[in-house]
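What follows is a single chain, given as structure tokens, in the form predicted alone.
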Amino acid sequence: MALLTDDLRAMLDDSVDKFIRDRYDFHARQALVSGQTGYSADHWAQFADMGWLGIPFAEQVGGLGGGIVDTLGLMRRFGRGLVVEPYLAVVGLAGQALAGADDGEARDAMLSALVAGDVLPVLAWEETASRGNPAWVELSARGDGGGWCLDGEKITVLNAPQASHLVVSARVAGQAGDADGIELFLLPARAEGVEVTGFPTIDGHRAGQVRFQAARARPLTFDGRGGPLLRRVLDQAGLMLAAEGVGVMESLLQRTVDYTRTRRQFGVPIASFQVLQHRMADMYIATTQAENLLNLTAARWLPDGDNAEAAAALKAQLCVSGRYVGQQAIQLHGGIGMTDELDVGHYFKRLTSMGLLFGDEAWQLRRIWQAHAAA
């Protein structure tokens, strides 16, 4: 359910289109990917100036008063342009975790700074054995002299090398896999006892492995509310990811059609071959299936309700459609599709990475089965 007016969302979408067209061609994107930071601080400041960072946040912290659904047009366009700035990690993950925090002082201070573009908080939730399950938390939080200390490790923390702060899921009670006993904590990314080992991902983004050793942190949630909040945040981020994925698939489909119209074999464009027409028609069907399910899910999204099953179904469809569209685009381009000089391979890499984020297809289908089995 969208909270912003249609006119305002249209203005935001137009501003993103102009940014992608004027500032974000493939060569500019590749220069950012190969750079030291992996993104543009100037672009991020522009995101703040244009109001994009504040779309899903309350007006009292400088936001536009919208919701997650209001970010989907932006995310779709980010997918078309293969944008590498950490919008999903900062706004969709850490930002939404902060927005649901029980500590109002920390929440408002961090969100105000986030919307202004002054901080880059990221969410550290995944562990070696989690495999998409946010309840599998072994990292421990223990009380220490009126505060809290974190001990353990998180893996594949999106944009950790670029982060200013970390929002961390930690266990205060129970065993790994228990849905209860999880809270969220906040601390600076370069605090004492925190070690970040960064690495590039296959899709041109950055992530990191983060180790905590008696790292002092501030609790954001209390009384076991961290676990439910974390699950809700991941479902919301999955909705944003699906919108980005639809944008990626749209670009791949268009590039494939254009290529087959210009590539000639036996004296004619290969687009005239019926077998290739059928494959491109199937690419269109796969893209449309993901788009239609995204629109249906967004229309029925409950901002404060349980969207777990809908989010799982959408992510599973993203995995299926993204894999098919990406593979067909590579095959129809031939060997050139795998080269770094052509953007098609980079779109495919992004879709491949998306399939693994927040749990793969098997994990999402298992979530749906478990929900029906428990009913």
Second form
Amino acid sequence: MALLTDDLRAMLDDSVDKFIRDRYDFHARQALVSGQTGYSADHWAQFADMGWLGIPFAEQVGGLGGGIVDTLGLMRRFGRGLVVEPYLAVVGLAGQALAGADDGEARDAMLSALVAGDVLPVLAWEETASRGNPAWVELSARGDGGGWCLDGEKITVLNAPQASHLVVSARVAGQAGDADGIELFLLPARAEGVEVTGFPTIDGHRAGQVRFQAARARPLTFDGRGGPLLRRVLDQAGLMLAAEGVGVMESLLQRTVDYTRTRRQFGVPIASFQVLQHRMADMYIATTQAENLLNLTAARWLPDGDNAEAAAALKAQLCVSGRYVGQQAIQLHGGIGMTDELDVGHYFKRLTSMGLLFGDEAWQLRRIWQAHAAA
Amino acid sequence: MALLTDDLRAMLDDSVDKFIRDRYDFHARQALVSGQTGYSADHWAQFADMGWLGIPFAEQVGGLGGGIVDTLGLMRRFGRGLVVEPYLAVVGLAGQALAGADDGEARDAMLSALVAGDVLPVLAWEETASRGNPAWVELSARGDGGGWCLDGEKITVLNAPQASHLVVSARVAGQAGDADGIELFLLPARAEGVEVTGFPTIDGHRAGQVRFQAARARPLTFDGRGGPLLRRVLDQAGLMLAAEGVGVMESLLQRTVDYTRTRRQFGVPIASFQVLQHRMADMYIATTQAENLLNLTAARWLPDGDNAEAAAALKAQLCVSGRYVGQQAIQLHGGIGMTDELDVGHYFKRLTSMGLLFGDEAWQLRRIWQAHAAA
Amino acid sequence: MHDTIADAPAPDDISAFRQEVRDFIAQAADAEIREAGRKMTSFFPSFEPTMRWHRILHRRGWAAAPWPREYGGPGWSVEQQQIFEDECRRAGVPRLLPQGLAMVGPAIMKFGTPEQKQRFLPGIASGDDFWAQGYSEPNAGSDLASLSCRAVREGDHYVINGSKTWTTYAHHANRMFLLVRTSTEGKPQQGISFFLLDRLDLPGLTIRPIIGLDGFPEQCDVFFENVRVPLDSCLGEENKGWTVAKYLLEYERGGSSSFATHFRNELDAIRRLATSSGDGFGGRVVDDPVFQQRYARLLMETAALEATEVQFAALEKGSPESGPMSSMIKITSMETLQRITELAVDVAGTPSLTLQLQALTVGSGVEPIGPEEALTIMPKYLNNRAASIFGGSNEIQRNIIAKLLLSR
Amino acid sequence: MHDTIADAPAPDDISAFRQEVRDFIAQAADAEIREAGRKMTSFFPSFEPTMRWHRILHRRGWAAAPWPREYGGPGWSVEQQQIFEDECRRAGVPRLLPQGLAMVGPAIMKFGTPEQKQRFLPGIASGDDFWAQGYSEPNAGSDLASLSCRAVREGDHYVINGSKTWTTYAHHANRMFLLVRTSTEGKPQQGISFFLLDRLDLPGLTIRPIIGLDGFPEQCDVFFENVRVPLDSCLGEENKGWTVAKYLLEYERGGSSSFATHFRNELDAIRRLATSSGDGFGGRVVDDPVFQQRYARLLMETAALEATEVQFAALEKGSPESGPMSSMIKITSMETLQRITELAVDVAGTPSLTLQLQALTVGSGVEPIGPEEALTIMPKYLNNRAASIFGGSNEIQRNIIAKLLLSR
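Form predicted in complex with its partner chain structure, per the form predicted alone context:
Below is the entire complex, every chain and molecule, led by the chain shown above.
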């Protein structure tokens, strides 16, 4: 359910459209991708100025007081523009984790700075053996009188090399796999005992492996509330990812339709071949299925409730639709789709990433079954 | 591996071709299907006269001394003709079980009569909870001094209503699921304590449920050799079924190609639509995959060895190819393919049956994995 | 999101309404009617008990649920209609046959003369009449524009020659609507008229049931040999029947019915069967992760379908999305349905191969062989092969989508 | 079944031969050559170490395994060639680049003049020359007959204008074979000539590497601007290049190589990775029945592919089945390969998203981030999207099959 007014959302969407149009053509995007930092600090400051960083946060921290559903218009447009700024990681993942934190002081301080564009916290939750399971936490937090120490490793931490802070899921009790005994912790990304191995990812984003050795951190949650919060945050992030994915898919569909209309083979536009027409019809169907399911899921989203089955279905649909649309966009573009020079391949690679992030198709289907069988 | 000479096999194949051509047009077949017995005793006598019933049996029982691979030419042609005579059940299932029996006397007597066309033994192995697993035997055999008594139930016993004898897998020791403790037994189909509930099947064949209550039966195997024999027999039957399936698929492909060449829509033959052309190309591929795998599997078949992985792969391919070719044949024929009047629907239904008999696709894939992981 | 609900009543009224519907069905639907619901194996339930149920509902005023009050509808809100449909499904009563209520009825409301409305609508609403649909021809399946069944004016009559096929339950019908060629000039779509026949016992009219893959007659061939019908048989103008047919096709394709709800019921039934089915190793099929994945995938497809149905219902009439989305609903719903029936067959295993014409016949009193839940599985699988053929094949639907995509 | 083995040696000789091959590879293939094999992520291994391995094999007389002895082949039986290939795969050395050995080499043997054979074949066999293949053009991908790169006679030279694309490793090549239009009369296939260029450092000839989805340059654009080449550049007759190209296409499409063996190796690697990968619940992916089903399905597809390869190899030349079956091999092998790479990505999970250009570069000495086995998984997935595009797209292959089916 959206919390902001229709007018405000429309205004936000327009401002994002304008930004993409004016500042984010493919070449500008590729310059960011191959640059040192992998994103533009100027852009980020602009995001703050436009209020985008504050969409789903309370007014008391400078936010617009919206919910996660209110970010979907922006995310969809970010998908169309293949935006590489760490919005999903900072606002969607770490930001939402912070917004749900028990430690009100840390929460408000961090979120105020986040909304102002002054900090870039990111979320470190995935581990080598966790696949999609946020409860598979081996990284441990030990209390030693005055504070807490983290030991362990996280992988595929989105935007870790660019982060100012890390929000980390850690086990304070029980064993890996237990739903209980997980809390979230906050620490600066350059704190002692933290080693970030950053790398680019295939989709032009950045991520990192992060090792913690006796790294001192501040608890954000208490009494085992970290685990449920983390699950909620990941479901929300899946919703944002789906919106971005729909933006990617509609771009690919449009580009493919346009390309097949102009590309000629055997003396005719290849769009005149029925097999390719049906392929594009199926791309339309796949895209529209994801879009409609996104809209319905968003409309029925419970800000504080259990969205597990709906979130899993949406993410599974994103995996299925994204794989089909991405692969067929390449196939219908032929060789040119295989090159770094054309945006099509980059859209495809972004969809490929999306398929794996926060649990792949098989993982989501498993969650659907579990939620369904439990109902 | 084939055991008969190429010349003899070619002669047999020719004789089957001639039989189908002269005696087995679609209307003749449908008359048998809707008749009382569901097959033709005259045909069966002819099968005996032509030596077909003896192909995979030793010369000492009147057979031709061939192996199961030598029946494949016949089975393929039976597929083309949609033959409903119980060749697979009698020669392939019960006959092969008898041929592997430890009780030489019963074996030779039954097989001599089988080859002469005087008895119709069939194999009862499947149970309610067994799915594809021949080791899931709950039906029990108890020895009581002079003999053995069977108690339990078998389902989907192919051609049970037409049978003169039943070859039955029964548990003499252990629990359902144990590979050991299974023997095969022989008894007349109308013996006391045997109740056959016969029915037609969707593919124009006949089958039955069989209940055994203190039914006296003669053991065919000893010392736990029944289980391994049964597995071998089912693998062989899968090979025969695949040959029949290839015959069905090539018929459907040919009919579909012919139909789309003559059927017109929007002023042109529907074969001119590229989407249908590709569909037929995929039908060709599916058919040819099954055909080639059948041939390679047959060439490498170990008459007395373990063919489990190869047999499972072939049956899985039959399931996959058969489903695709059958469904697309209906789709490309449109409404007319949905009618009882055209043979296409009957070929489709035969493929549908084949998909389920002796373990479905998921079952075969599980077996492939098991055999592969064990290797 | 657009709001799809008009005139929404208060929540209390809604739950009272639901209870009222539930109570009525509970007392009014007899065993044979429920049996007809249980034994549905295609889109068309058994004729006699279904029409009886239609007449029972009519007496309560509920047969023509989406119809305006002036034509005999109950005047329900969309939400009430949805509740009524939900409760019918829950109770397992057969869906009423659509040819009258959902097809020719709405067409008559839109294109009929006052005289035609008065003459035909009451019998449709009451279930006293049953209408057969005469669209397809032996040589014009998905290509309606090429139909050749023709009507020629001779004095105060038309004389019809030609034939129709895939005419559901024509052997039970007393009325028929059909497309006939009344002119060969202009484009093929022009020169088609939409006829209403008020009787079928006409000289020269022959009906021949067609046996389907499942062994039952459901469709029919209808042959016309110099069949004379009065000049007022046209619905709408002569030679403008294509307009009526297109209106109906849109109606049929998008449908107002919720496939998603239906599919969830079908999936529930599969889950129950999987719960009582052995996996061959002493376990249950329902616990097999491979089964669970296929099942969850179909739940996902159903969720996406529901979302598309909601979106489609919220579209403005004539919105540019309504064309491709209506074709999309036809494609995805029918392909998901086919996959659902495939899964059911795989769960049921070889017992689904048993041909049980008698046990499937409503009122036969014959017990099924094997598990009762498996009885309808194979007929559903077989019959639903037609789901991607009839009503404009899925190939045609993909052509439509592509055409719209490429013309943007 | 036809026997595919000619001149089969005795079993003892065979196992001695296998041992000889194994021993040689063990001592001759250095670490960097093996690294090039391990880090193959497309059909084309890293250029430098692969050519070095080519030259090492040549010194042993084994580089041109299927070639006749007169042109520098070892004179092996089919079985020996198979053993050699098996052992190379087992040892993980890179496959030799096919442009010379398997493409232009055989074409020169078949169509070349004695002078051309003598001039070109030794350098191909030895690995001293590397040939680029100039077929595709920006506006003629799968539609070779429409190519427009043209050569016009001017005195004792041809003058070439136009461009070629998807020219693998042209930036490493010193020679090139290409199709050029030498006449515009007759059908489009007529008027095409097959040229052999013995040097690429010609005025007006520019080579521009194309970065692929995986971030590496493998293909190139090649531009010709008034490039002058001698009149004896034609292989076969002028304007008859289509005959040569068709011969090569058949050669390439059917292939003599066994995809099935390659796929089994890829599947083995996936299984190893699944064995060391957690399933998120403390178990291993390899024990997940859903993984096992996908894997087994690919084993099945691979078995069917092997069967088709065997059948194809046994077909008589010019058999009516060889056309459709060669297209079928292209389609099924490439689609199975794509599914294999998909499964690998799913097993590897998010670590496969890491872009590791340096670690993938042979000889860089840079350690991979994350599990070593996952390093090549994503590049393979990305690069193999081209498997259904290049060499005649799978759509073209299905057109070919359908045409043959419908012409029977």
